[in-house]
Amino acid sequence: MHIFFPSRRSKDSFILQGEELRHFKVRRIKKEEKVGIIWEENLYLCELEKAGNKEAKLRIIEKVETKKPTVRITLIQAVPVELRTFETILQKSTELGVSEVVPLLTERSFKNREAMGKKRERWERIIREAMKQSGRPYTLELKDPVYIEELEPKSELNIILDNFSNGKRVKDLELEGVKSVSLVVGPEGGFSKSEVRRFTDKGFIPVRLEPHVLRSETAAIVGAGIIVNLAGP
């Protein structure tokens, strides 16, 4: 099912305009064909009533029941040197149900805040497209980049993925019933020893993913996927 973001709601209908209308026309949606609409963190099943050059009107059929993770995951992700990799992480984090992503600046990460600021609009668009693809009606919050010194453990469980120290294994974590998790993932090459020490001094628990060393984007996706499926009731 194709999913869209409307410009506004009009009683029992939604109105598509602008860029979303262009995408709608590319899909060649026919009259009475069913589509999805994301509005105010809800997903609606709608059908096309009429479409013109400036707008399309979609009649609401019903609100669709959607699932939301019971655990709030904050992914604190060291920004990869190749920014396209960060885009993949944002896309997959949205699909997995991560609540927010905090770009982290480290010794081995990308550190140009100005360049990241110029990517902000593109990154927000990637999040929206991932919401449409996955049928996720609630947004992923993208925070401003921070350094380790600016971070404090704010979740019920605060984890740093580090395969180079003698950390806990994932299966040893008590995830059942946990309501919030902060997950720190390093850059290519991992964190330096002093960076790991700064995190552990703050109360972050080192955890290793087995059996091999993973790429930064793989670790982020696997880590978030495990947590969202094992935590909560």
The other form holds:
Amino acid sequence: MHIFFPSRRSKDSFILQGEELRHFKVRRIKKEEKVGIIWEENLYLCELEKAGNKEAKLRIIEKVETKKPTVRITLIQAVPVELRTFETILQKSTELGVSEVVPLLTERSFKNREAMGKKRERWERIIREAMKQSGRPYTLELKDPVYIEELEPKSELNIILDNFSNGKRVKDLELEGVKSVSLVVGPEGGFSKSEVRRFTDKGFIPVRLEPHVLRSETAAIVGAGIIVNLAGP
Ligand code: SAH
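To complete the pair, please output the form predicted in complex with S-adenosyl-L-homocysteine (SAH); the form predicted alone was given just before.
What follows is the whole complex; the chain from before opens it.
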């Protein structure tokens, strides 16, 4: 099903304009075809009432029941030097139901805050596209970049993924019943030893994924995927 973001709602219909109207037209949606609309964190099933040059009107058939993870995942992701990798992480995090992504600035991460500011609109668009693709009606909150010293463990379970850790494996974690998890992932070049120590001093638990060293994006996606499926009440 194709999903769109409308510009506004009238009583029993939604109005598509601008870029979303263009997308709608490119898809050549037929009159009898059902489409999805994301509005105020809900998904609606709609059908085309009329399409003009400036706008299309979609009549609401019903509100669709959608799922939301029972665990709140905060992904604290060191920004990869290759910014495209960060975009992949944003896209996959949205699909996986991650609640928020905090871009982290570290010794070996991408560090230019101004350049990241300029990307913000593009990143928001990637999140919106992933919401449409996956039928996720609630937003992923993209925070402003932070340094390690600005972070405090704020979830019930606070983890740093560390491939050098010889402590806990992910299967040693007690995930059942946990309502919020913060997950820290390093950049392509990894964290320095002192950075990992700063996190563990704050109370983040070092955890390793088996069996090999993963790329930053693989670690983030696998970590979030495991947590969203195993944690929660
Ligand atoms: N170049 C580094 C690897 C960095 S991988 C090295 O040689 O060690 C990038 C990040 O992904 C790491 O900082 C860590 O947070 C995460 N990661 C990768 N593989 C992992 C694993 N097996 N277990 C836990 N975390 C892992």
